[in-house]
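So this first bit is one chain, no partners, the form predicted alone, shown in structure tokens.
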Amino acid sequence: MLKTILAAALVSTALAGPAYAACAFRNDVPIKSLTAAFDAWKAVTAAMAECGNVQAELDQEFRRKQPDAFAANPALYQLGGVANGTLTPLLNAGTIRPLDDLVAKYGQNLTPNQLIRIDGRIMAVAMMVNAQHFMYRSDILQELGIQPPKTYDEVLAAAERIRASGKMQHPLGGTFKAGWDLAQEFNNMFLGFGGSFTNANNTPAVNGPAGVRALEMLKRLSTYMDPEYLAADSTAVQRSFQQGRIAMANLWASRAGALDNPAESQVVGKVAMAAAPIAMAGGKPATTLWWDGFVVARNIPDAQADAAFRVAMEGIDEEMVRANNAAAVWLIKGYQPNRLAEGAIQSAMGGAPNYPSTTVMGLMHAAIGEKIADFMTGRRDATQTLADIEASYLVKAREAGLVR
């Protein structure tokens, strides 16, 4: 599905619908949104705010806050920014509403690939494709005669050469913040080594060769990172790039535009994009494909939901994309792919899998996030860590009735 969605990002602007100057209507209904804080959401929420009475909260901890906020009655927010991995808890809790009627009223400019259907109903609207992929300082690699790495062994070799040159003591960045971020790095690497998270009966399957190899590779990569790598989230890695403190990172495509922003970046035009590195010979890029978009809360009056959806449509219109083309790999009419989109496109075309957005995977991701830092800090070895992950997952899966 995500490869089809990514192809939609390449649609010609000849299909574009009408564009408006600022907001096409005056919103008189108070609307609050809770989304991530990267540049694409900043652009979208700024466009929404042009309609009036919109309060946007941009927070990288959105995934932790949304479930309770949407479960409140009335919900604390009317709009939520989600991805395929963060949609599942809201679906399971029944706290977001189907959007079919609102799409019929206000979604004339949406493309079919933007409509995220669950059991036949539209539950979210996608606005962009996202993936972690390889970003590197092309000037530094060229100066040192290093070919852009295509495998993780080549990444390690390149990092060693950059360190040995004296240019950077910590040439590599990574979203290794303990918890969700580090778990996602493991997920990418585990899939890159050919792993499967669970068996057919939902029992865990991470404690094996692929799991050990994934952990060991993460540990090797960390030796070329700042010693405080377990506190490094996407924003920290983005800033390290912008400030010229790292030369390479597997970073989210949604962060690429910020590296070329002259108002905050010292490396404009110097960071190139490529497919996520391969973990093993013959493997696929070690990353997963995601979409980002919005949902509407269930526990709000219909009139408020109507206003929220109209505001959201203004946030993801063609005018916004033209003004913020480089901020994301947009799925919106009018988007013109540029060099900053190359890494996401190459990863998808190389066969990177979709992130497995299921209840089972949500529980597994949480279990990995709870236990993986113990390996990185040396408190547990690889086999013990994987056993701990499986035990934690089993507790959650049994409570949810997914495993007997």
Given for the second form:
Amino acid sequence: MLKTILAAALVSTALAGPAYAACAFRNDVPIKSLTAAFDAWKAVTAAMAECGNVQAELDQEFRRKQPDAFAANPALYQLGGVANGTLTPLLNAGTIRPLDDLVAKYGQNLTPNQLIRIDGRIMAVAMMVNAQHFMYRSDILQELGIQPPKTYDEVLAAAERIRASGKMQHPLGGTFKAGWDLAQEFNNMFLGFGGSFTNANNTPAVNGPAGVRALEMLKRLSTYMDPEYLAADSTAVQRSFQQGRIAMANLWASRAGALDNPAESQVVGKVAMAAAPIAMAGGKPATTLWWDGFVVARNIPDAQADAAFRVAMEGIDEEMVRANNAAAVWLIKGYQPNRLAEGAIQSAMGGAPNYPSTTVMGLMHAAIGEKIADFMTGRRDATQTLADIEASYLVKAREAGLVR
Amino acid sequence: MKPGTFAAFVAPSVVLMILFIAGPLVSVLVQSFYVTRQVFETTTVENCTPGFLAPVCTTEARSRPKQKPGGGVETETVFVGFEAYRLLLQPDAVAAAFAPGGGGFERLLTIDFYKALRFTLTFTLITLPLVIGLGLAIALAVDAAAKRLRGVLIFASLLPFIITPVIGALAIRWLFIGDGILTAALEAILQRDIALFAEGWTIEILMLFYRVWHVAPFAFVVFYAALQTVDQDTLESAIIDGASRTERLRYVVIPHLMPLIVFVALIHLMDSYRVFEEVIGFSSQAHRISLQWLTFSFLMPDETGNRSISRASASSMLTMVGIIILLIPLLMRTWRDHRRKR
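Starting from the form predicted alone shown above, please give the structure in the form predicted together with the partner chain.
So here's everything in the complex, that chain up top.
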């Protein structure tokens, strides 16, 4: 957590490079935005800054800061960057405004695909999609004559062969950091095994065959990972790839660009992208689709919201995409999918489900994050862990008022 | 002193203590008995998310918080009694664990509260003697060193105490995690793969080591100051009586330092029972958690923006009870000394 705080950076108007053509209008309303700090957001906030009076805060801990900052009156930020999961707390607290009128006024360049509708109203504007998908070192697999794995059983077999070849002791990487990341890996696998998290009345339903199989698969994968895998977040896995220490991983599409960045990567051009592996025969790719995009605060004057939305539109226009085509899998007009986008696109084509922006999912994700490490460290077996998760979910759901 | 004057003198501190200590404590106690929750309604709604080429729209029944007409969401606060404490202490699970075939202590330690309590207690009780012993040893060593060197020695020994706790913990973590330089060095010497952050007990040892390294200078400074006031006449007469170095330490120096040893022990017990920075700095959540971290994790908003205020309050009340129980023996000793002197 701390290192991400340290990684938080401030990009102000002064820092914006002259990489893009100037903004179409002169903004004179001070606008502040709080977003995540990966490459795509750097590109978008830099493009926004050209309009003037924009102060962009990029912080990987944004999910902790946003709910309170938006609940303040007036809100501390006019613009927020969110994804499916981080939209939930803002929706629940009612601190973001519907964007229908602003989209009608300034959103001529948006495609219908970018409009996130909740309950019929546009609550966010998406700019890119993200998904965890399979990345592998094509050079190593080719050298050993291994076909690119399509299923998790093939991933395990490939890992075994790489290990046996003596090339790498720990050929697999994974964002298995205890907490949110590991819970997300479980979600991917659980959905991949055809599970569904809750019943219609919001009671939990993870303690079943799909849950057990998902947990067992995670444990089998972990035997091919560096033993300190419970501390590995996305950045750690990205580094391991860049330094040539792992050969395969299911990693976020937004990290793919960094693997081809010669300034920090030793494996430029050697990492191939593919759909997330399938967990069971006939199943869908074991991953979830995410989007990243903008929301506008409710607790601000309409004039400010107006200016903020216009600035955001400048940030996600065609020019920005042309200049930063490789930074993400953009949803914006003018985007040319390249080889780095293949994994996310194939996962989506394969039918990977969207990660739902619901309270139920949020509570379940938190409960899984709390309890799953006990299974990986061997303190609890699979059914015990799943029972713990259900109990923890129920406590949270009762506290939140979701289950009476 | 006249009672009136006395009252006038203590009034400001009594007011401040009520305002900043008693008030918040009562408030936390009250909050541990109540739960504030949102009011959910189930509606059938249409939601759209991006797909490839076209958006994916689904119409389904979803539970969502009821919005107030003027913005914000409806909430309700209900009295739940000891529910939060029950959720923390899980008496049913404890009873089941100690029933035949229930798994005993091993099962008990998978329940968050007891896991945290176990670590917090071991952490406190193991570091206590080490901090006092090491602090005393450094104080005696510096006291015996040549006068010209003392300034430099004191400065060097104080350095760990000056470092911000989280930063110090992070620094040690980076030295050892993955292929950190010290792990790499150990691997080179021992010719085997070492992963210190893969198992709970190795992280725990690092955390203990870090706390002793960080706090021993505090004990050292206190003891060193006290060593300057040891009665030289008593020491000299002890030497004339033929007392050896250890005997002088045992019968003259330690009794002189005793009130301060109790003081350092008190402070250290209170501090280390609230162990927190180490859990964050070493990212040990998967393996080791402390009571303070448990409270913190309840307070952090979860993925839906919800904070478990009720359970956090209960957890801090229990932490406070724990500190009081730990301090009772030392407080009783101080009280007895106080009575004797009067």
